[in-house]
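We begin with a single chain expressed as structure tokens, specifically the form predicted alone.
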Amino acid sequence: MTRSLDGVEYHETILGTVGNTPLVRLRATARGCPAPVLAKVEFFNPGGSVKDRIGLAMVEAAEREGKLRPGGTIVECTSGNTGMGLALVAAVKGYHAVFCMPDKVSAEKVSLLKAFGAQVVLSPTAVAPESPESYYSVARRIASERSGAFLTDQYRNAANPQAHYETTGPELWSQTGGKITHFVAGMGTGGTISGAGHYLKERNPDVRVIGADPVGSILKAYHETGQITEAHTYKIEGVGEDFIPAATDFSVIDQVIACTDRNGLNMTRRLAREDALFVGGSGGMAAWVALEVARQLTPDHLVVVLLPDTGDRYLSKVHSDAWMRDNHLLDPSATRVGDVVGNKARALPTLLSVEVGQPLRRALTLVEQHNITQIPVFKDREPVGTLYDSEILKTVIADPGAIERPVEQWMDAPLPVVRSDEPIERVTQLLASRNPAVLVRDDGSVVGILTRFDMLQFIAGGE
């Protein structure tokens, strides 16, 4: 609630800024989609995620019901974002907080919760939900053992979907003027898609509610068959489940589309680089599903996808080239030429070259010092030719005096040039066409060279 004091508007606490997040159109990433795609950008919440909404709602419901009293302890099992929402509430209202998390979560999430004074307990990811070691079981045990503790239990808490019925759904309807035809959201606890979807269908039963589920989760199969299948591990955090959350109302959901780690995480990176939307992997997954839907529609439709959190919590994971390569997830189509040049620059100057008129001795020195096989030749900052190590060595052996003559007498055709903002696929195409290397141009100037070996190192994760 906004307050006013002598004409000055303000919020009494940070909790007053939860909700009312903006819609932003996806342009570059949605290029080619007939239907417009709008993103509900939830990182505008004070805690950086959609879970701020339910953190506040679940605590206020517990207070009304007498389950949480002053000085009590909030306990929750979380992949991080719900913990952050609850940590904000705990700090403002003076509660203690203990959060149990799977050990696959990023280090950034753990550090954030600790920064707000919360205690974090990590549990192994690859155990069954009913295992005493699972983060669900650990949270229940802590809540039962600590006096004054309350387990918010976002997976079963009715205040979770209710928060989205009361806030997210009405915001979507109002912001689109009732024109929304498709709503896409990731599925974890199911609170977001169930609550917002329920509200939207009350206003217009024809609105299609579509869930995004990571491959490895059981939610898509359960929605389609009613059967509980075997779950498999996956890398996208905060979505999908290996059990059926009570907070999910499957009757509201029209369709569930599965997304692979590779597609979802590379879309996450594209959102940042092409539409300047810095989100986590679950947001990339939801966006990938939304675009799949939008490609099948017409300009008369309107797709809205909920992007649940900020990318700040995944700098060491999806937004790390090294982590993506180490997990064999890096998609060349989502990587730009400049990324590879920057990676190479940490170990070696990105461009070793000679100028027209310089003696062949200069080129031979570069070959010996840096163990390189081709050297671009420049004139007035433009590439005009290429020297190859085999030709240099053959020449100086046959004619030692040639070492002092100008390099252009032995240069071959210049290497192809690509822009730094082009997809790396363009480089791989050129290298596959018998070009040993390509030159990279940035802001009008040639700034680097990429060889086949550079590309293999980048894909393999080498430095």
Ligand code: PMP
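Note that the structure is predicted; figures quoted are calculated from it, not measured. Numbering follows the first chain given and starts at 1. Take the two forms, superpose them, and find the largest set of C-alpha atoms that agree within 1.5 Å; that set is the rigid core. First, how it differs from the form predicted in complex with the ligand.
- Comparing the forms between these two forms on their rigid core, the Cα displacement of Arg434 reaches 2 Å or more.
- After superposition on the rigid core, displacement of the C-alpha of Trp410 between these two forms amounts to 2 Å or more.
- If you fit the rigid core between these two forms, you'll see the Cα of Ser420 move by 2 angstroms or more.
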Contents of the next structure:
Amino acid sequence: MTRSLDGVEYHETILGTVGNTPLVRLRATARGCPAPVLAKVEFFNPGGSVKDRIGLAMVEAAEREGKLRPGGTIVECTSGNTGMGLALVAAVKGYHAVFCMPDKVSAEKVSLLKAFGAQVVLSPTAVAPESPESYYSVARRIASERSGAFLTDQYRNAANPQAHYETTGPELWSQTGGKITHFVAGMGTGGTISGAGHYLKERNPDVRVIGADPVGSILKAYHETGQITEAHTYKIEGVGEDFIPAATDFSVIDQVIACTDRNGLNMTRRLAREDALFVGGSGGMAAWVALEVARQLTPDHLVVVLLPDTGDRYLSKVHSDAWMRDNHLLDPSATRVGDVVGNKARALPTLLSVEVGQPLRRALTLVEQHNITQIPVFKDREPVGTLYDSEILKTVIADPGAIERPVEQWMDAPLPVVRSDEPIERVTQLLASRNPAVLVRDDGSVVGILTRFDMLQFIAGGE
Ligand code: PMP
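Next, report the structure of the form predicted in complex with the ligand; the form predicted alone has already been given.
So here's everything in the complex, that chain up top.
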């Protein structure tokens, strides 16, 4: 709530800035979709995520119900964002805060919570929720053992979906002037989709509410069959579950669409590069699903996708090339030739080459010193041929005098040239059709070479 003192506009605390996040159109990433796609950009919340909404709502509800009193402790199991929302509220209202989370969360998320004075307890990711070691069990134990402690329990707390029914849903409705036809959101606790979906359906029962679920989670199968299946681990954080959260109202969800780590995480990177929307993996996943949906629609429809949080917390994960490569998640079509040249593991001078007219001795020295297989031959800065180590050795052994003669006598056809902004697939195609290497042109001049060895190293993630 904004206050005004003699024309001075301000918020009494940071909590007044929660909600009322903007809608931003997906342009480049949604190119080719007949229906417009708008993103509800939740990183505009002061804690950087949609969870600020429920942090505030759950604490206010607990205060109203007498479950939280001055000096009390807020306990929650959270993969970070809910903790952040609660940490803001705890700091402003003077509560203690303890957060229990799985050890797969990024180090950035843990540091962030500690910055607000909260305590963080990590538990193993790969244990069943009912195990005493799980972060759910640890949170329950702490809440029952500490006096004045209250477990907010976003998975069961009715104030979670209620916050979205009261804020997110009405914002979506009024910002779109009631024109929203499809709402897409990832599902963790299910609070966002249930609360906002419920509100939208009340205003217009024809609004389609679509859940995005990572492959490995059990929510899609549960929605479709009512059966509880076996969960598998996946990399996208904050969404998908291995149990059915009570906060999810499956009756407002029309459809659940599954998304792989690869599709969701590569979309996360595209959102930053192409639309300058720097978000976490669950946002990329939801956007990927929204685009799948929008491709089947017409310009009369209006798709809104909720992007839950900022990419800041995943700099060492989805937004790190090395992490994506190590997890074999990089989408070749999203990788440019220049990315691979810039990441070459071998410490060689940029491009080893010889000039037309130089003696074969020069090429022999390069082979010897740098252990390379092929050497491009240049004339006036343009590639005109290639020398291969086997040919050089054969020649020099047969005729030692040849080393003083100009290289062009032994050169083969020049290597193909690709531009550094072309997708890396172009290189793999050329290498597959028997070219041992390709040259890379950037800004007009040839600046690098990519060999089969370089490509294998890049794909294998070796350093
Ligand atoms: N994305 C992220 C990063 C989250 O932390 C969460 C909450 N677990 C969600 C999406 C899903 O939101 P909800 O819990 O409201 O379903």
